[in-house]
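We begin with a single chain expressed as structure tokens, specifically the form predicted on its own.
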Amino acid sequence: MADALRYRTDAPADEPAVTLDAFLDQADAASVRIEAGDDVRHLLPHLARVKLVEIDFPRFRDGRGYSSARILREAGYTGEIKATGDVLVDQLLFMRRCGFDSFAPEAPITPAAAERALSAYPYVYQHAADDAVPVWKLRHG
């Protein structure tokens, strides 16, 4: 798809994401692409110059990007997070919740699926990267 998915009121970075590595060798670089494999980690005590953190997806049931998005978020990154690669309509209210904002799928969702994806649970049991309060919360107040 040539257009991510977007979640987010500000607007996209504009210049092409670069390799974790490439970026860790840049001081001017503000976009970055992790890759399966990668350990995000080692972009933590830069997250203020990034604007972009593309996570990529090789195979849909290759988790690892999750944690990558969950240990930014924690960190306390706010900027973009997308998801790119092979992923699944049915990934993407998941994926919302580890801190992605933002999709690039290899094969097209339209946004009438993504919308009803992210729509579809009404409540969640856990706390997780998102806002959302669990509903067991939610009933003992």
Second form
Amino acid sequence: MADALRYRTDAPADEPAVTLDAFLDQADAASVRIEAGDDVRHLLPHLARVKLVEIDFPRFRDGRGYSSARILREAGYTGEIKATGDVLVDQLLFMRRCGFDSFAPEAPITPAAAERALSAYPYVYQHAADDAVPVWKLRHG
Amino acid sequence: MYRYDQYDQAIVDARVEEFRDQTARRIAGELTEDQFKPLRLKNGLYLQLHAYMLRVAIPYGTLDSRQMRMLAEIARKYDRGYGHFTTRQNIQYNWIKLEQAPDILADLATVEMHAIQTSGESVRNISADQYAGATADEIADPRPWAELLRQVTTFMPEFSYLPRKFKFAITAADSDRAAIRWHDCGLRLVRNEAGEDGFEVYAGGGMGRTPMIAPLIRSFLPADQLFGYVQAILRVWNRHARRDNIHKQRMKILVHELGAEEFTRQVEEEFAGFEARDVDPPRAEYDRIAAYFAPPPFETGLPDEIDRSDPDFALWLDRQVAPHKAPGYAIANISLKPVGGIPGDISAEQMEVVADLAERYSFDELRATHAQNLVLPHVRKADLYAVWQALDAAGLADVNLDLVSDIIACPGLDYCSLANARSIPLAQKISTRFADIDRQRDLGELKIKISGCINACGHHHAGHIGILGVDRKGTENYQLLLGGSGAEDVSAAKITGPGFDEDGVVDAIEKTLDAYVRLRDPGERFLDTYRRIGVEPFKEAIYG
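Now that we've seen the form predicted on its own, could you pull up the form predicted together with its partner chain?
Okay, now the whole complex, with that chain kicking things off.
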């Protein structure tokens, strides 16, 4: 996907992502695709072999994928999490904060537009999956 | 009250610039209306029947004179000289031009206000007891917790595309003036035997087409763990709510379908994870915020006697003034419900009068209430007469708090693109029919709440008398409900029977109240009579 936005330095996974069911059946699969209704926690016992998790957004209003990404990062997963589907520029910041580090939106987003959206806010109010420091921590050290 | 520091201000300023950019892209045609809609809705900007409507947040209903004057200026500069206080303690402007919306947000930011998350599928403005910090029946001022919650729920990365909107209400009092159990999450600050503060947590309440009263899911949540617990609630809902039917996506449906016990089990399981990750701000952050809510420097030794020789003032005093925790002080309620008026509407000039009174007589503090009135929370009893005179001169001295003409009404079909029926003209007709103040006083406490559609913004489910406007074959039809309450004696109102046209429902209310007067025990409120004798005698009076 030529238009993909990627915020990682390692080489992208070289195999296509399979469904969660297929992934659980295939002991050597390393790329998996999480649909909005899938329970990402089924993946947690197998994180050691996962290189790429694609999380699909069937509609931008469907926010289940944000929780899926957070749960993966909370479980210690450090591989790639890619947002696919109806991903809009104004959602990139929240997605990055939830642990997504690559994006393959249906409608392409230019790197400049992405950069603008990702740098819109100087501070954040809460911890997430990124290293942004919440303002209460800045206030109290 | 709370003041922004450099961080709060920078975040709100960034929001203004972001929305300015988004609006410019919309006007330039780079964004379609479909693409722009979710962006404007995150900023409280609705496209209504005749114009854009902007909803401005008033966190936990607290504001100062500087902010009220800015609200007046915005009414004059960008609207038609008035604003409308809502049932979520917010204010709405109904005649906004899209291209001016970013300027309004910029003006608001200069007085530490915003419209963030006042619409859309996110955590909405947190509502609270309008007497917080002034009433004697609370264990502590709950607003520091509300402000803490406001901050940490602003721009939540995981929870900004929720299944539907999510509403918090918070109180620390025995009397529930915030209708907490009608909210997605109701919080009541309590103190345990060890003297520690915590919350009773209620979850899964809401109105709309499926009224639900929130069950208690935690009887004591240590206050320092509030944010972890809130995230656990939001995550369970965000992950497991239906996404296939917009009418079944509110959290109340999930709580109902899972059952309170199973929902609670799942929340507690998530909560254990959040606790282990230590996600709550430290106590020092609560202390920093709480310092802003320290009680104002009340004078001591003030007299409690009030000169009641002016009979009109005495009437106002008995109805509109509530006891204060500090000797010599009182809480003054300002009615925004004149006979024949639009509930919650206020002109720019009136806003300025109220701002002046707050500055001079109430330690520069004001409150908006979910019943669409205003409050001067800290007035010296000795100043009440002067306050009343100024209110009277401004047309703000109506005497009807919690009486038949103190009606909650949604904007209805006069403004709202979702409405099926008009609410405002009906409220005007009811208050005109029952204009006589002696009759109003005789009828006693009575909460009439009108919604112009099933979405229930006018809280009809919680009305002692509720009215629901529906569309029946192209004509407006009004269903009458009885027996609801949003207070600590919470209950859902029930439909009496077939609906009425506009005049018919006013007649039906009159018949209901005539029956109440005949059937009540001495000193009994309408709601209590209804609960004692049931709906049948009223049905007979209405339909018999």
